[in-house]
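Form predicted alone, single chain, as structure tokens, below.
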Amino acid sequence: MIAGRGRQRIRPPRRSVAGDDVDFEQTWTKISAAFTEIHTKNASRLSYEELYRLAYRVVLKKKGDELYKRVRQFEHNWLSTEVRSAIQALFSPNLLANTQGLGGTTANERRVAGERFLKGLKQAWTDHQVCMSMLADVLMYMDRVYCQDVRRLSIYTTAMLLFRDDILNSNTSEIDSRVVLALLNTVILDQIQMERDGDVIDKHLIKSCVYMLESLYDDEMESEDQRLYNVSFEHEFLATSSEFYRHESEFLLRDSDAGAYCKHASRRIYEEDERCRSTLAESTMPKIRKVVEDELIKNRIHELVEMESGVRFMIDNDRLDELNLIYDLNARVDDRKTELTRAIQKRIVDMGTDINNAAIAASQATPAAPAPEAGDKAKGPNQEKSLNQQTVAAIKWVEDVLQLKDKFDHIWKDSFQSDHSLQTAVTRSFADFINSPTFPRSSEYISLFIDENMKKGIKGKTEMEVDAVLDKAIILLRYVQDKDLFERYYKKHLCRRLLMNKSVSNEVEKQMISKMKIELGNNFTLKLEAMFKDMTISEELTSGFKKHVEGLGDKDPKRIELGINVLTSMTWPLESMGSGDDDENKRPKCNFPMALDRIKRGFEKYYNEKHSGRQLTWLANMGSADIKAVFPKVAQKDGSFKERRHDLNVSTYGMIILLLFNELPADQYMTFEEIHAQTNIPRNDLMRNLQSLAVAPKTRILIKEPMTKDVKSTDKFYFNEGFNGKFVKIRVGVVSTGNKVESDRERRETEKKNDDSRGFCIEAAVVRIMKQRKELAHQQLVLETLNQLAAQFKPEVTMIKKRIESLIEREYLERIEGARVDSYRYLA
């Protein structure tokens, strides 16, 4: 329908003419005269309002059929041999080879002869159109009365219809059976082909046989989804770009790398967008978008990820843009992006388990021997380092984790968007590789990275510094499993440095309980809290009975100050202090010197009036001593003869032994058996004690025959009356390992204590479950108890089903008898 069609204001003609008789053939002579030079645009002398006359009677004199017929008819005549005969004549030979695929035309005369095709097919199609309106205007009451009466299509409708079968669907030659239609397809996809080799097209052309086609139908419902555009063209190039595309999949694959490969994609569909939109119709865009993102991404992503060049080369040289590429494509296709996020999980548990196998390595490294620690300036750098070459090693694998967390986590914000999905997944496949059956220490490790820091990682460290490495550790403690069996080792490690003095500050200790507490409930800092509780009462207890003593009378300037700690035996990890084989309740009593028995007896005394039905158990091999010590007087450079005086700070039951030579003479000795006798001090801590008094180089206080470095049973010790030390204040360190990574015997008796504690938790959820369900299920108990616990540990099946049978033994539950599956009831 062209513009202005319907503008003309023609008056019906007075009804006078009604009972005139009408020659139709008289009639139809002058009608179609004019009609021809309406076709041959020499319109210009005509009389609309006469032909429209003419028409209205004919119409009126019930001849309107007849008028249709020739009207359609003139129609037909006039595109069958004039206007086809002109279409015809734009059939050049450049332009029929190439549609017939003979090739030997360059690419300018293809594009020169479809161009010159298009031009003439869309000049027919617009006379045509321009012709019709008039036609239309003028046959005007034809249409309103007969065809609406007989229920035929309008004049305007049936001439379009022509057009299509004329025209459209006409044999291009009398040998050659291809349509126009099928001609005019090959042209627009071949010019199609052409933009996409880099050439340029005439796009408004295009457009325009574009709209000649949607006008069209394929029918006479005139249906949208009939329109010749979609039932001729857009199938046909859909189908030949969904294979220029596996094509061009299959040449990029082969020949690029996938960041240009996505890069490519990306343009890809862009440019398809940008042509539907100026060359073709918008409705195409959904469907040929598909049809590029089903070729080059769908069909394609699998090849694209796993390439040499693909994810794990990304990832490995921060290649950021391009994972945001293949992250953007990926999405197009798959809203779980299962491809990309399936790469990225294989290449973080591929990079932790480098890091994992990194840390067995090292703790497998043969360290060289412990050396005893001495005061500060004793301590040499090489002692230090094989002293602690599992600590460190521990201590970088909790680095080397948190990196690669960072990294992760800086490809997450940046190239996927911070999707929500692949966080998931980046969660998961990081809890995978920490807790990997091959590799149990990360609990440990985490704890050991969290007490290195709170000794000496967050000195000179600013607030946000410090809540920054607080923040890492509870960071990593979300990804273990585990949880029960990193609080045992938490409790250990705090549980020394509060009793050593070791911590840097309480407050940041406060600090990471708080975030605990957040992050794992109330039940899984009670224990924790409790230990800080402990150490305030304590010292209320040593301030209230130094103030207790000062009452008693006269201050005893040889009377020993005494400075307690009282620790509640459920909450903390004691037997982590002890020498490792010796339990808490085996560990004999040690004999204290008669001075010290007289102290412990009247603090005993002290508390017990304040603390009726508490019973003291006093842990001599956690405690240190400040002893002041006087050697014999010694030649000095003048000639004078000074006694030597020293400040020594030595474990509990180093005092205890060095108290024994008090009353020695010089020249006498007392073997390892007597000192073991007479101090009833476990063999394995005696040893150790001695160790660090007679065989550390700076700290030898006693000496050792035969001086060597092992402490045997048969070894005598002598006062060292010439020892001369370079400080007035001497630290002497017991020879221990320190917070260091457990050996394969201590860690299965750490597991051995936590799969004990594991039975107990166990039980109480069952019960607790039981008790509230009264009967249940087998399978349904086992999963409901997994769910409890899952924020503590994940228990295996096989204990829980131990656990529930030693309920059963106590009468907690029984089993129902008759039931369809095995369930159990609960006992009151």
Contents of the next structure:
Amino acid sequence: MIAGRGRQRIRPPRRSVAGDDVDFEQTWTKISAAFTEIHTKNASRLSYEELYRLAYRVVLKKKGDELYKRVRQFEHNWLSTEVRSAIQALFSPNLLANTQGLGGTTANERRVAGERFLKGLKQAWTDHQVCMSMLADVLMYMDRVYCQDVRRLSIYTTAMLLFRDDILNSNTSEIDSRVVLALLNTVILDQIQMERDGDVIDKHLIKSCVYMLESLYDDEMESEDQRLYNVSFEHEFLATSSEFYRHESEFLLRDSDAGAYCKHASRRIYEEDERCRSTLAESTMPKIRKVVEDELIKNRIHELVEMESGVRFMIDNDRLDELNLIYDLNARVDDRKTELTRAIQKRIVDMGTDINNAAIAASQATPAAPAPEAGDKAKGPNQEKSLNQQTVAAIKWVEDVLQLKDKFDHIWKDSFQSDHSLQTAVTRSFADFINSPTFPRSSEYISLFIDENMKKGIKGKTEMEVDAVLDKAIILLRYVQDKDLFERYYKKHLCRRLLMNKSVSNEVEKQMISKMKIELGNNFTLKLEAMFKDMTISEELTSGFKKHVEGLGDKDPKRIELGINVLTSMTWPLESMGSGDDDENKRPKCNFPMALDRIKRGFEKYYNEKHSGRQLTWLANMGSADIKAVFPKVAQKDGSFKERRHDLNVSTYGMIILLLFNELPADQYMTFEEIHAQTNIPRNDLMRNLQSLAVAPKTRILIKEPMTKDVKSTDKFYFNEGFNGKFVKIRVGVVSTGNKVESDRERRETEKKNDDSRGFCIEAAVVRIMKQRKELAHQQLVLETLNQLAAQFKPEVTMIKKRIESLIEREYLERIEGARVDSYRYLA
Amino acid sequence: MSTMPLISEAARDCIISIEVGPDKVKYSVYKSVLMHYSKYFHNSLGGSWKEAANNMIQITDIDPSIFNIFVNWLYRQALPVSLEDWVITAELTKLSSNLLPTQLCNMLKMKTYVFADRFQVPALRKALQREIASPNIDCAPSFDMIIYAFENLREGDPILLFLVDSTCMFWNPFQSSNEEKAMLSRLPHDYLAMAFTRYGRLVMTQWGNAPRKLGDVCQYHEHESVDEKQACERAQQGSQTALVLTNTGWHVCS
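Given the form predicted alone above, I would also like to look at the protein as it appears in the form predicted together with the partner chain.
And the full complex, kicking off with our chain again.
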């Protein structure tokens, strides 16, 4: 710059410039000759020291750049001449024809041609890797010094990229513009398709080619998703697989049943997983799985579930394995298993509704069923019979539901891997049909079922079996929404069992109560437990009174023994024990015969000494009596002529009626009206008692005139002197003493009572809430009320509204004037 | 490098013959130890080369004395400590060289460093870097060593920078021998370029961007008489405080 600007450039003195140049060319000649030897697999004659020294010297002389370029050029030449022609020699006409989609080749021919190509390519790749690692060893100093300093890719990496560019991305031939890589993809995909069709292929060979694609990258960044495998092969693999499985699923849905489809689908999923492991790359596994799941399951699950041989068929035929498969498939694509859940729920509700309908049909069909032979019989027994049938239907309903529950429990455990969400769904469906508005009887039926089992069902059963039965009942109870209605029925049924000594085991009764306590809480069983308590106290009272009477004086052989049950009126559903005709307030007071009246007063005195201030009301309609009866010697039909003694077990009313005839000569009669006048037994009860004493053939202790089924107020009654029973002990049953399904009228009453008590519950809840909150919006009040009562029943919103209205009228609450939303204020 | 291989284990393995130097001095070294510490030997003996096939390596352009130091380091994993140690380990006699002991020793270290660089022995290379560029250095390296290092190490090797820096710091032109002065012309161009850059940098770090000024510019003027010089100096008066370059170095003038 100082001297002669622009005229002459001063070049830095380079020492022995010419000498170095000559040196490099000579060196390169030696190196390149050695590289050729390496590529032709003659390396064992070469000295590593010599080659390394040559390269080392060149780099020290700052010719690294030149050396790098020459090596790259050398490899480029080698690949695009020697290697490429070797690869092109592998393209048989078969191979090219196939990949162009031309027919006319058999699978076997294609497989052989494909394998030859894969083998050749794999060989070329392996050779290239081996040679390049040797070259890289020789050029190690260059890699370390030159490539690192100027941030070049290592010579090995560069050479791998050359393989990509000069071999994989080269045209298959001069006339064919497709590149080798595309051909490779097609061949591998073709092989995979062959395997899917059942052929055996060389997995190992394909795997080596996949390794090649995995170690080459499309760009220079070498990021994972830029591997040739991902960029080129995997993409095509997923696309063709998607296509393939779309067709396959279409075909399968058309030509096979759901079970076979499921088996096939899970086999395919397994196969593809295996393929990724053995033939392709594990990284593809989730992707191909998604493809298969989408095509075979997600897009088809609805059709599959709804098929004729679908979920419904599997349930009905207990195809547990297939259900398990379908569960597994559905779970793969949908955490919530929507389709399966929907199908299961629908099936449960359908089957449950069938059971409901069958129960309704059974209970309605009965009046017609007992057939014409009952034609001349009175209406009473007919109705009784129908009620009996209904009871049977009720018990059948419970058993059917339990069976259904068992079935689905079984499926749930064996096929659905005890899946939590499905359990919830199953439970909801059971609750759905059990609480169906078209079937309001479940509470009653369940209580009846328990009743039946308490009375006879558990006889001769082991503790375990009894436990199982009780548990079943509890399970059903769990589904019932209106727990209060159930409580009402249970109380009623329990009441009868206790008072009439129908229960087989007190122990089991108590067990049941404690089970309910666990299931439904303390509140629920409080009153039931009080009933048991009353019973215990009554036993004590009875024995105490007996002792008291014995202490009074001489033993009177004619003394009447009194067994008494003192029932707390709030606890016991006494109204349901009555015949239902009478107004609750004027409980029937019948006239007791003198002997009875005395003992009655005796007990009242005894009881008042113990508990003063309590009022006892005698419920004659619920008692029973044992009477020793003597029938005089009159001629029998069979000609015998002797006195007969019977122990009669009759209702209290029956006893009162019979006692009337004690004082009446045998040939005299009493009319219905007379009996009614003397006893003051309610007409209805009287009619029924007379019916069992005078109409039922086996217990015809009275004779009625005229002999008809019905008891009319004009009928006359005589004592049947000629009565002859087959047994000494005779039980005179009064109709409708057992627990049976309610008649429609009774049910309406029960429901009305239930609604009334619900009304109180709702009011109590509302007041509790308002007392705490002072002011609350309508919507929220309703919501909280529903929450509070959820354990007992689900009240209707209109009912809540009515109760709120009523509370406002009675000035417990007031509306807040001018509030933005309807709100109430609590008035203390 | 991972942990050192057990010698007992290596002793059960193969032994490699290495012929070193123009006179082909023969060494027998455990193969596995060689391969463990040196990538060069690893490639050479691990590949399909002639060396691996024959278990024999010829290295003609290495001084056996340097190879002695290498083999000793290989088995002992330690460099000689004292000057004498270095000479003894290299199996040299003081008489065999006309260099001062310090210079001889430094030269051995440098040659061994070049060896470690060429044959890719990272552990040895590191050890020598610490040995050569030690904080105790208090004199400039010999020109011999500088010439050798710049011929045999790659551009950018940190040791080259060390040589430049230590010369800049410690070389005293007033005490240099005639021999040394004669060698100045042989100093490698790369070295001089680096020294020049380094010098500029030193100035910059010392003074930053403070205003500088050449000192007695009259020394460049070839004044023929004292009067002329004085006249020139008067003409220069009024100059401000500046850094002044004298014959002996930088001084601050006011």
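Predicted model, so just to flag it, every value in this text is computed and none were measured. Residue numbers count along the first chain shown, from 1.
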item	value
Rigid block check between the two forms (K396, V180)	no
